[in-house]
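Presented below, as structure tokens, is a lone chain in the form predicted on its own.
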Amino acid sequence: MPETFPNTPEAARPTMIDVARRAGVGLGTVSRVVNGGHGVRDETAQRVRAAIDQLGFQRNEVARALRPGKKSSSLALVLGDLTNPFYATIAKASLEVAGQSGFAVVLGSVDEDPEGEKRAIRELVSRQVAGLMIVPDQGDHAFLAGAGVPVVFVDRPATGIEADIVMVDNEGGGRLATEHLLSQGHERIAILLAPSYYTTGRRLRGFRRAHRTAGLDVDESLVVQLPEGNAESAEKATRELMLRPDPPTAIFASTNFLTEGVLRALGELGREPAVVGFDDFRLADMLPTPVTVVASDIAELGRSAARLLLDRAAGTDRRPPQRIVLPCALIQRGSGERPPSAAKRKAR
């Protein structure tokens, strides 16, 4: 039988009542067997276990962990790789807000792995957390519906559940970056996209919108979907772009990791197209040509999510699910202000 995650909403999902009927026992007897209690005869317990196997019943760990009367002073945060400064900043900010209210934050780190995320959430909820902050992966999050625990999604929305979301205006940021490059006279703008299930897709949408507004067609050969969202993939793609007979005069890197790869390749090639990156990064303003970026307050993502979750957990905020969108701003430093003619320069 295929594995299901506790609290997955399925119309035919068996309950303890179904198990009790199949085994011909009372609901209390089933509960004691399921929860490892004593006072059930071996023969009866075997009958209950047989009914469980036949029906495919699974105990709802989420609902069990959050049964009435249970209170906690901990929140849970499930996100990606903590070596990524983006996630580390969110974690640090949420820890600070939670700590000011006397709450601890338990961290779970997964990397775009739906099954790993489910396991992490199961483990965190079993610790009686008061609420969940989640940077969701691409999976279906319907398994969280009706669990009785407040959930706030961070950076991107989830599917299968209506819940609070705190995010960055990714489409607006993509439009800002592209409009800026267009205003510098660039018409051949490449965009490098990390694999994503939401954020970079919205940045691409902003890129396309800026072109439409300017009355220009997007050269689809300059829309580069990378196999991996790391600097190495961006470096390889940038080399290929710049060695074409008709290279772009500007590059928009959709994440800070990709910006790093772009800059490395351009340094080796001695080329100087205009470059705008999405998300700021350390030392971006200290490079020989400081990097122009579209930036947002990443720490505020963590702070806003933690504040909202604390209010939900305390019952002081009973509004429908909220969608908080933080604005982006363009920081001009030099790399995004190069003219189209600079793109063909080569190192001596």
Second form
There are 2 protein chains.
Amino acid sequence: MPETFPNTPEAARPTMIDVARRAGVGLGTVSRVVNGGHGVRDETAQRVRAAIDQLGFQRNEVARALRPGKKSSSLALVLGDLTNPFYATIAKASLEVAGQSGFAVVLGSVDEDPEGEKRAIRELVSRQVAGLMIVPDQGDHAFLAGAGVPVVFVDRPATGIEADIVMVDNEGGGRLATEHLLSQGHERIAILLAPSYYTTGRRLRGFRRAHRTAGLDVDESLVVQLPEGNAESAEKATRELMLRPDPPTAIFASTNFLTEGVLRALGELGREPAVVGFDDFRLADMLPTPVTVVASDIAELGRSAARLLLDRAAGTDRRPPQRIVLPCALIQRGSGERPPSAAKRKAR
Amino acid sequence: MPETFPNTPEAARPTMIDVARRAGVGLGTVSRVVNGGHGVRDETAQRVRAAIDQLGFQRNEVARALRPGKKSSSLALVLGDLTNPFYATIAKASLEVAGQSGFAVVLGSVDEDPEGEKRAIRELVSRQVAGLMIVPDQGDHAFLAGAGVPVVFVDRPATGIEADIVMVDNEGGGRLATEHLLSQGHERIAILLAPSYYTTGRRLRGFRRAHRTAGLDVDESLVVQLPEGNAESAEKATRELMLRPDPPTAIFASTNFLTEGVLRALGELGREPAVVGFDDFRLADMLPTPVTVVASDIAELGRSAARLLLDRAAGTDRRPPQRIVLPCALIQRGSGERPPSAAKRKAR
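Since the one above is the form predicted on its own, can you give the form predicted together with another copy of the chain too?
Following is the full complex, with the preceding chain placed first.
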């Protein structure tokens, strides 16, 4: 890779985003200017060119990185089931950012299947994409080291390779949800976990930490590892939990689909323990009891990943692997604010 | 394009799907066999080869069409907002079918913006994809005639070009929804329509036809053309409708987002007219009054489009442009079964 900024320290090296920012325009406009300036007003184009010069960019390097139509002007995105709004939101956001820079996105959607994931990645790499965004499955990703293109992991780190990762504060979110329930007097809180993904492990860690801080022991029989990460699995587990002689008074559902399953079971049983879900979802506020969730900006996950990858692909960001962590916030809507006594009474 | 089946009439020309069917395997297996047979049992591979021979395929033509890693082994998919489950479902399904044949999918997601759509298509075509699947926006698509690759339109036809189209029976669905409401004694039925897309026009036609068949006039003041196709727009319109001195006793919401907006407004107002939505959506059955919808198999829309496009790209389907129409069905859940008298009373 050519050293284009010999006098600039690694961390301060300007990116295309810096050009856009300094010129007060979007990345798409920067792209149009370096590709000939069609559809950009003269005055704006001049401002962009000035910003490029001021920041010390080689103009044709930017052009090369941003020019559409070349086979290397595609990014690949490998992620799970697109009908899960979580993945769809990441896909949409990263497509938008890539598109603004003239990059297309080749999509590989694999439904939590390590072999399928590996195959999809190999196929995409063989298409000579400029970079890879991956929501990694479990398993070793050392094979990616030979891919010859930059990789950004989204939502979860991968083992076997050092690369950029953009994720949410899973442990902090897990603690936030649990502290909220504890603060309302709940002492028997169940947590439902999808099969051992990195994220749910971290959420469980936050759950434990909140208990420890409150001086409470976790009842291990309330830590439920589900065989599958779908709503049906959570529904079944919730039914079993609530029919025990000593049911929990609150449930922390560690993904959006699990929350749905918990609510289905409670609706059938007519029971109302407190419920907090991880990740917001459409219509959460319209359910019979609006759902309290711990949420983060999922679209920003996709945007940050795409921005970082574009800068890596263009060679304008050569820092060591970065770790970007987005915060979580609690959205109180009702289901998480029920007192422990509510779990015993029947729903209306 | 080479004439590989000189003695086969157009309509009877076998496709790769026929090979898969005759061999009793998936398209992915066919792909693996013609690409070397890795990971396929000898017996299965033999069956696939026999099917190819029996159907009169040139084996290397199939191989060329199915071989992964070539730049022409990508399909492009251009559609709207991926966070709309309707589009996400189409994307997921077409990715699955394409992937089974070793094809990647390059995605362009444009949010109901004709200029953005045109730009996205041009960019994708310049990447030399083997074919295009497009959920077309309004406006002339004649520019596609020069794209040099097969095009399949999904959900809506486009003007200016003759091409394959896979869609749902919008008019039939509109009639079904309206007949259901009429059969329960509703005579003042409002219909909410997103900006003049082809699909909503057809749904309106079905609405009118059902009225005509029942010998009723449509009250044109109850035909509401919304300025935007989002939930907020439908929410506002519903509030206005219900606060009229002569409100409707039933509402037909012609898209999933519009249905959401209608329900939000009714929840706030505490009114309970009958509601039928077009297209099913996640959690529709968990809302305070479960939602009756007219629905079709959206995933099949994506699958059919991808299958057709693969056959066109491989040259194994050379029929004139096809029009595939999927049926709609009514799913009764409660909101569509309220009698006219319910509209007057306040909700619990």
